[in-house]
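The chain below stands alone and is given as structure tokens, in the form predicted on its own.
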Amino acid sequence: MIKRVHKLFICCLVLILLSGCWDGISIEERGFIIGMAIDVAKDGNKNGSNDELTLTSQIAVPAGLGTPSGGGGGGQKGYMNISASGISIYDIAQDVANQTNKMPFFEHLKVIIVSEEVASIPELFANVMDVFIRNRDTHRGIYVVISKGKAMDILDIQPENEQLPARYIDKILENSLRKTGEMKPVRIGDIHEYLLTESSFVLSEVAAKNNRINFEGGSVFKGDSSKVIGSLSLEEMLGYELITGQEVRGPVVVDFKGHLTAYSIREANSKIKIKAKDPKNIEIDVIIKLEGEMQETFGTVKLQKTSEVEALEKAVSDKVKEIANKSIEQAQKELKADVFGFGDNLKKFHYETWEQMKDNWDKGDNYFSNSTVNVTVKTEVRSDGVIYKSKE
């Protein structure tokens, strides 16, 4: 009897395991979407919630990718771009699926490119992002960027060293993490949090030029108006990154004793202190600390004396302070949007004051624009090179 029960249990277990893939989809039937671009359709009515959109999906073609040892698939492209238009992203995606006769598969989606035109229409960007945030097949690590001009043009780039344009864009965004003055890419998970709190934030702004993508600056999304309202230049982006304490790396070029000198940032951090006793007289102190080395000079600069090192440190500090103040002025006077997270600091450390002004921080009476922001930069030169010492 025990043996019969044991055999029956094994049979039931086998049946359960065998039925595990009853709804599985063959890999040949999947359409692997690796990049998407969203534009306003040419005949869109531009009336807010009912704008007609064009969705371009970049789908990988395995036959054109070949193998690492065998090269490509006999001249066949490793991808295809398919576009469709409509007023619902979900319906458009289904239309794309019908054109390819394959089930859309979003788990390999790397980047979503949204045109500046779409992002500038109130509520439309948030509505578009909502589709991807809700989709159980998309992950929160997908990069989102804003394009100057048509977003679909970015997916038409033909990189020489990469068969999939979307993957090339993904790698470029990853590499920007190690460059100064280029916006650190924002992921869809971060955007979800910004939208929930109606916070203002910055997205990478790119354009397609000469078969490559160029960073143009940063698009500023205003939380209360739910749209892109303007941009930060590349120089202002550097100031923004330093103020917000991002892992900035790369050169700062200064005029030191009549010669161009490149100071390479190796480490950077910032501290923000706010005096908030009076909501109408907020004072914000931003302290930026830099560590780096003299990377390049076009003169005969020798940093062998303490006074010379201190002079270079002051020159770099003055330059960075100037850049940071430009970013702050653009945010306060032109954009009137707190993209630096000062409001979060107020909420965390000055909650009672924040409760009095939260509805008028960077909207309404806009206390942010009337706040006083003081920038202090402390620079250290860790290495001065060995060229002249070697000669001596």
Given for the second form:
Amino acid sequence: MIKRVHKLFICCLVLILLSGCWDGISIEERGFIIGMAIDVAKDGNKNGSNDELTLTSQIAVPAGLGTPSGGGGGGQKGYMNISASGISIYDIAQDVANQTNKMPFFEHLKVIIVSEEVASIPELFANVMDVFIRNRDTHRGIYVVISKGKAMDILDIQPENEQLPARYIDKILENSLRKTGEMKPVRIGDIHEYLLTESSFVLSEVAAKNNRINFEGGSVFKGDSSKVIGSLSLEEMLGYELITGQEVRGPVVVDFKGHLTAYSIREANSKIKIKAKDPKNIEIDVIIKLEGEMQETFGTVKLQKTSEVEALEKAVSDKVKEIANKSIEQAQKELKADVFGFGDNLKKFHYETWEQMKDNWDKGDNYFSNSTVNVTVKTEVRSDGVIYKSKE
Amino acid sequence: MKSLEYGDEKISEKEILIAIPSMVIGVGILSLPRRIADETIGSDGWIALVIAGAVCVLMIWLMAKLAARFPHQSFISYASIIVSKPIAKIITFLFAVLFISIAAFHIRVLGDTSQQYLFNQTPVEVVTLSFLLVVVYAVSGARAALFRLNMLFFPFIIFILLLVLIFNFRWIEPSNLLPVFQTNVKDYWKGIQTSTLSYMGFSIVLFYTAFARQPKKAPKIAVLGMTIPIVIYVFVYLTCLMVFGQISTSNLLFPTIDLAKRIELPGGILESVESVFFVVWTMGAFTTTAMALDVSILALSYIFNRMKKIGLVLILSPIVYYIALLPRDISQISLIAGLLGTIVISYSFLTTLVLFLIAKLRGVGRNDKTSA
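So that was the form predicted on its own. Now I'd like the form predicted together with its partner chain, please.
To see the whole picture, the full complex is given below, headed by that same chain.
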């Protein structure tokens, strides 16, 4: 009998202990934040130290998402955007909890959009990023982009084929455009490293146009002044991507024997070799290797002879070299910011020289602007499609 | 609850082989890459890790050699032969105190880390207590069972760790390892000290060799077992560097967790792989804590040989809990970590050396002809 009471007691104890969970939040009470946009608040003072920020959080509404086959649940939107203003990002994010009945949950955060205005205020961009790098729920793979206008407008884009704007942007960054060479997806983990080393870097710049996301080029963030100081055009972005050896795919349109011809890059590689004898005159060799095929021509080229192929290869090489040189010139003369990571390369391969000159690389005396950059492009044309000619 | 009992209290070579890495790999692996990257330039930290590892391998070989001179004798009995009984008692007691502190430290770090990443609202006291209860349950049973548990857990720990390293292959940037050999001697020395601390705990060999079936083989096996954590540490460290770069690594609280968080499986099958990693890491911390507590119980049972094992467990566990909750915040914990590591390592090094030398000089124990 006593044994039975004993067992019953233990059972009750187990019941009480097992059901209790301090951290239990049911899934419907969680507000899954998938995208965030950071703007300068309208009535906040712009240049003072207390920059008031407006944070827009996009929260997924699972009920509105429906099933893949069944479509959305009765015209309900799959997301809601909530804006709040304040000084600290964390503070504002907690405010979201008061506006909705949900607890903010950052683990599924995919994209952070920062308006150009915020990024142009010194230190503010780094300060804003801190909370996302520091938070234990966010991961280091979150994409960060700069918006030309209001950042919150980007989160209002409602594409026909996707129910969540943030997901749409995330997918674009992840899949398609990475390969066209016009933009570089930068992740928050990379930004952490850039900020720690005070390096300059490029962030993709986007704008909302006609319910679509539009890539405007790249915003250049200068490491030592800790703000966005200028931008790269789309073509300069391509040059930048090619020089830094990103995964670039996409067309290069050249003028070949008086006709437009589109060459499509299938694989791009780059090698950077630096001769660092004299810190005041660093010689940088950039070798870009391209591999691809002819996709379209307005003329009647027949890539049969080796000489023809070589001529086209040369035309492409020249064009790419021109693009790359333009990007370099923009970076050296206009922006005076080493966005190509040459400094990183110097640190890795010429550590001793780098230690002497690291304070004068793209700041101080700016040796970067005075360095000589030689671009060599090697192009290979692999094929020209399934026909010889389309017209006489 | 009836404790499980095995026919014999002897442990096989394989079990010793696994026990050493299970003991060494504990909570330290989470912050190890940061601590090493903080003190060295580029990827030079691996040199510090390997040198420190080599020293520890030498030490563990000496320990096992010492214990093997007196086959099937407990630590206190051979220590008594070498340096009279009272001194042996003091040495054993100090070992017990140190291992109690190791256990307490592990419990606290596990509690803190779990609170950071898993249970935001749960008080750290509760997490710590529930972990301690499981550990107490493990050590109150047969000792052989603990070793068999190690055998069971260890493959999982290695497998998941490897998985974390492999899935990060996408993010690896080998040039992050540059520059090499730029660290100055002073920083190397610091790095070696830090690395040595991360290997603490292997002095269990002094106590556990007594249970080995073939003590003769113990030195070789101990050395082999010790190389496992060295290899793992070097791999984890280098992967962290290649993924995050040296500067980021030195600024992450737990680079190894971030490594696990970085994983994105294709198709989004599993997001947050780090939860799996946490489970496995808890297993690793569990084996370390359980063995540390077990060694301290073993050491105390030699001194107070009239006490029953369960009595010692019941007295020790509140003490462990109390010590675990002493540090107030994370800075105090890391301060204690450094202090504890230094004391444990230097104490075990010193005792082993002294005991070994005296044993050699006095010619006690099995002579060298048979042990060589």
